[in-house]
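Shown here is one chain on its own, the form predicted alone, set out as structure tokens.
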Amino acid sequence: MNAVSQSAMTIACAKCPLRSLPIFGERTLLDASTVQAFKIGELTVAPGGTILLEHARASHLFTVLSGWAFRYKTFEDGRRQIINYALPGDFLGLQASMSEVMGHGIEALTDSVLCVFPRDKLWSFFAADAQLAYDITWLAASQERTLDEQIVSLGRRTALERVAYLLWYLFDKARELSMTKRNRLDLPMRQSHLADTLGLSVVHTNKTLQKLRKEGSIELDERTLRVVDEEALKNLARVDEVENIPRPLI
């Protein structure tokens, strides 16, 4: 199943407002000129609409301009794994171009609108500008550095230290996207995502939301974050920073 299709293509391009925010790099119009032409189009998803479909073969890769989605993986009996969450900026279907099946999917949470990019156009993609392939590469790494974070959650992180990790992590990716404001975050997921990231019940995951409240490092009510100590959130989620440095935009 092919979750793009010509009609919700847009093939005319506008000027990307990614491009302005100081955690991208900057690109030489030689560069943005080439992943332009790498470009076909721009897709548009509604909130629980597929982006890429799980155990099918992949024809496109992604760039988020806007919205959030989630990739995830299903077994048999309906139980799910959230992997992590993309943001405007994160490369979409990477794992495809190495197996060309998708060992997991991709689902959008709000409305969200996708640069896409034909996935057997890649190697040549990498063969015409070693700069950009080296990109992708570094995009791919950093993903790594993310799923290290969430094996370290699933596997030695208490509840309580898990639920702080991703609010924490959520909140500072969107804040370096100029998604807060005054240090509030409108989350889109429900409880149920949050327990699937984080492979606690929804019952474990409230009373984890409730006794982290209590802690007074956060507030959240309803959809909305606000961190009121992150220093606190910080140590209990035992955070390991790194140094932030501007990132490739494809």
The other form holds:
Number of protein chains: 2
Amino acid sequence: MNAVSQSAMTIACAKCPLRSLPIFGERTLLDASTVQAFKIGELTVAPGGTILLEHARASHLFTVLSGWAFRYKTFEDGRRQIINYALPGDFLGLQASMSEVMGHGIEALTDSVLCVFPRDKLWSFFAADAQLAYDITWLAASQERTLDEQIVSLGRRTALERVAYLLWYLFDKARELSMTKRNRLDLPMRQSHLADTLGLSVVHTNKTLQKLRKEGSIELDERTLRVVDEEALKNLARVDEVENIPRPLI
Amino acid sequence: MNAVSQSAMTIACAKCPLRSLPIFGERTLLDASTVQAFKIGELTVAPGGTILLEHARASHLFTVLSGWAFRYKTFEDGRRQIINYALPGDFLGLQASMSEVMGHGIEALTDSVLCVFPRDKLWSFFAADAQLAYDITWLAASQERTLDEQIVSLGRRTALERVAYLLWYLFDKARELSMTKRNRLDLPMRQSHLADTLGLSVVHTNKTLQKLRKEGSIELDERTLRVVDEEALKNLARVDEVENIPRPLI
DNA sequence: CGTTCCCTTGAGACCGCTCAAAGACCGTGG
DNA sequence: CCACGGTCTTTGAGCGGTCTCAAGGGAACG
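Form predicted in complex with a further copy of the same chain, following the form predicted alone:
Below: every chain and molecule of the assembly, starting with the one above.
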């Protein structure tokens, strides 16, 4: 709720910097004018700022243009579960548009900019452009796959495997977006975020991170992750290999 | 793979018994002929039969017409995580249609019948019928909400809360479909299925079930669940109330 | 230069695990 | 019809992974 502002200056979809990334394959790329017609503005949020409030009515959909955010749910007694992380190109808020009220909150981890779309126009855009409809469904289905894997993590991976998986997942996701340099990635989250993602306490998360460092496949200090031996990390994490196929961008 | 057969006799969508259930609201109900055109047949599966094989290429989409099924993932060492359960009206296989290979398996718990749709025609049906496209997206988004809640369960609910939540969730889902009678529901799964859903061992699942029975809000024997005090169960489960709005049926 | 937030470390408690075995239920075949 | 084997549920014992509580150190910031 704090530090949220709406900017008059917006990036034209045709000049969207994300469009040139290989992961958003040219063949699958929606015409920029279609997205432009759907887009109504941009939202700028500071670290810790709320993008979507838990249990509130959501009137917008978003695509992350830059920055990190995370989706979460909380209990009244303060327990928090982070559901997943959003990076540039991720489409947010769809769940809410199908029911009336948000089931989760979304918070920015870094300074972030999001493209804003009107939820009440979703249907008319579906009717007008089948490719847009298909792309949104594609993204929703892809999101399901990610959530499936998070469920497997929480249900059946040990603490060490969970940490390894999360770090590899974030690394791989960031690499697709060319956010890594020489196997290095700056992670904006605190250990308390990792703990709330992993279903562990902060203390045990810390101890498990240290154990993982001793395994030798990663280095992690000053909030910079370095993947030293990706194969070893993936084996530890029991990664179920999925090829990164080009994905749509709304 | 065993006990799978394709029947020549199929139910006409116009006469689909699910269409008269209140949860599939009339206003949101897709024209029967649209679904009929998309449907290519029915699949009958016996208990324990495979509907979708993990890591195989999927060429079909399904709607459960009758019976119970579950989605799961396994590790090489045998650990299994059940991701969620499918009941009549649930739409299956979408994740796989967006990538090449199934990330999960689907297995029948009871004798089941599924409507079969061709995955390679999905795009052309999207282009031909915006309502169908919208409905499929709706279902995908709704599924995400369910998965979010499962992530919260595994990450932040205690064993007792988890069991309470799962039983309430199944009860509520079945009630929408008029599968309950006087607060009673026949559950087809074994305790090992519950354990693999809850991220617990079978032994601890058993002990937790007993503790829950002693709490008094449920009875459970002979595979019949009876919800004695739904409010107490929901409080125990820390249910985040969501109204059951009418949903589409493909 | 103090305050605050975060990471780290240690100690002890507890939740959920594994191992083991007995009882209950069911289908099958003698 | 009964004996048997297999699967599922239940129970007990002991271990260990993860938790909570507590305190110290380091870095950032006003």
